[in-house]
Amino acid sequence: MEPMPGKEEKEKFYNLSLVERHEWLQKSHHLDANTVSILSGENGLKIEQADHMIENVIGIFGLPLGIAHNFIVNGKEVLVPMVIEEPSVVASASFMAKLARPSGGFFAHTSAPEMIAQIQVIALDEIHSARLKILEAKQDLMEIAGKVDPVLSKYGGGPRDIEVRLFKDSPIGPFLVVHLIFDVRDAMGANAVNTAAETLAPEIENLTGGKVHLRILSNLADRRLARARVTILKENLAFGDFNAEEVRDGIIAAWAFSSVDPYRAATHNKGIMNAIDPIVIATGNDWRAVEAGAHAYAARSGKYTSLTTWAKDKDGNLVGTIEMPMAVGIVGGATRVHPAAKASLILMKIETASQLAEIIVSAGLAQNLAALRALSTEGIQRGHMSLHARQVAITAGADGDEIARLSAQLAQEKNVRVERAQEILAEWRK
């Protein structure tokens, strides 16, 4: 394990000014001036830059970039950036990860990086033939796939199968779908997937007699999974008026409910993406594919159910396991062109995807721990509105100090609302 200097300067991040947090950064963590000051945004994304990232840009929207803390992550100590506006998020991911470093914190690892291009092969006279016409012809056409990107293949990526899938009953009548299985290595891989299914189109055409339509990769990265593992002792679990077993089986339970309904299904795993999303955002990542790949694999059974799972060990811990696909890249599209996206890395000491995919998936297993915990026991909103009352206070009017003694006196009264922190304002500035 590398342990990260300044442990009692850590424990009290949240304490220190932006300045202090700066200066924390670059002593603790190593960080030279110009990353930090890109993550501060003091040098970060400039409207130039923006202007060839997408059509008709006239401006730059900011969101808070905040940094989840205590993350072991298969021995290493790493800090966890989040793009977010949602409060309370970062706070109880760091604090759930807190909880797991007695026994070694997060355990993850990823499958091999492989995307699947699908290719739709429709006006077919007979589809059993051309399916077996598609596969005879293997081989060439993973040779002619695997020539789509040299600088993948010199990196070890490029075609490892291909599979055809019959659509035998649909509107259209009986069509086929070739599946380019694609290894990508550390890229996102869309493009060279996406290249690699139009530079098969006319080859699969002449092979079948069909014709191609759709040709794209597909979302549902079932076969480029992350994974994590983590247990949190038991003696760990008990707060307040809650004892150990209490909060371990309410958390199991709450997670059974998520396991058998889609309904509660659908904010738990929106849960998870409450840490998964920031992390992709943060480093320039498609967040919106990843969303879209988690949704679609967690009703891949028929039946739409819970990313995670929840149980007690031998010794009664409570050991959870995440299970997602992960499709991340450290190279190419936004994570190259954007300042704050390559500091992020920077900033994880990220060397790989798979790397850059583990530690999500184990953010995105800590968020769902907390969630769970506050619904289990105190409520939800206890935490999350403590958190909001700071929002509170700044819509009502509050500047500098006023913040956190507004926010602290809303929360307290349980009372989080603006026209509350008004009528206090009020009271105060007479």
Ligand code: MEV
Second form
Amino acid sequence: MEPMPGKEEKEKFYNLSLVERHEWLQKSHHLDANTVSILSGENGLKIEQADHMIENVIGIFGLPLGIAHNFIVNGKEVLVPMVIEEPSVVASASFMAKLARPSGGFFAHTSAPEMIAQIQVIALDEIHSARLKILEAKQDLMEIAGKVDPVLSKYGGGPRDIEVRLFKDSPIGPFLVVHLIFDVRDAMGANAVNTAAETLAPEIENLTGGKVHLRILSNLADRRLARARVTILKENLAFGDFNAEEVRDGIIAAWAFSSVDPYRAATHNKGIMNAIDPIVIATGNDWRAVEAGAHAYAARSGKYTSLTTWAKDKDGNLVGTIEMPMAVGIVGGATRVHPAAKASLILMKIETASQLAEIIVSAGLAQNLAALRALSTEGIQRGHMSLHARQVAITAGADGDEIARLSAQLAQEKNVRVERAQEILAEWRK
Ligand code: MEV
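Cool, the form predicted alone is there; where's the form predicted together with this ligand?
Below: every chain and molecule of the assembly, starting with the one above.
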């Protein structure tokens, strides 16, 4: 892949026409013409395919697909596809990824891809002995659960453990919950673990004499974590009128706010999800599941808090970390049906679900940095304003060089409206 490290290069991509961007992907990133035409939307999801995905289909809803540049994750360059309607997310993720390059980019890893299936057992005479009966039969139960998905077993997946949790005091009295821990390899895993939970239900009823009620995966996938860390060298922190210490300490103080106050943490984590959801969507994964997991994990201590940390190291550099559940797959479901989801995986050269999770959390960390850096210095509106001005200039009919000139003037006048843009254009073109 042709590196695009410098500002010049990045701005070049930004200023290319759509056709030129597609050509760049083909030429420099060695993407085949078909993959590019799928990503371009020209050859994307067909209505007939959509009709098989959900019920009562009447059409296909489009969203912009952008590419974040400059990302190095675990030593590898990666172009990151993002499906999102909000301006400035793709640009700011790319810019933060660029600031991370001198220290090697993002270093990420995942825990084993283990999902949790929950089996609720009610109407028990006595929960403590029921718990022991289940634990005594653990090996047998795991063997039964191991037979539900031969494909997963072939790839080394399957049940890993069984845990039993007691709820002594609930609105319906005591009950217990069996957790089946299931390694789902490269799948998101919902189907496999739900089937396994349903298969174990009669066995558990026989063992305990109770009644199995719910059998469903937990979206608090805290056995399937993705983590990333990044260092921004001190010399890359200063910008405009802000010196490096001010920027660094401002970011740390902004993070400290989110670490203690749930009102701020919700917004802080929303900013992280600004980069995470777009990649989850681009790859055909279940973004509601990832959202649910993220926020439940952020509240795991009983108090909702930040998914990231920011601090300074001994040399005064800024160091950031992120840790959160990441239940994404690269096989099965929409990841294999939606042509753009497949093409997004090709674009990123993804071979395992773990690699995908590592890229996703790296982008989340980058996006969080972008928000904290802007909020603790010039504020968020300035950056938004120039991007918004560009969109308004294009909407008003600006062409070629006019786009940059007109958006600069609109931003300077702080009057970013299509009517004003049209007036200026008419004046210039007289
Ligand atoms: C806006 O979409 C996201 C931010 O509010 C995130 C944050 O406040 O950290 C800017």
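Computed from a predicted structure; not experimentally measured. Positions refer to the first chain, counted from 1. For clarity, a rigid core is taken as the largest C-alpha set superposing within 1.5 Å between two forms.
Chemist: Would you tell me if A404 moves between the two forms by 2 Å or more at its C-alpha, with the rigid core held superposed?
Modeler: Yes; that C-alpha moves by at least 2 Å between the two forms.
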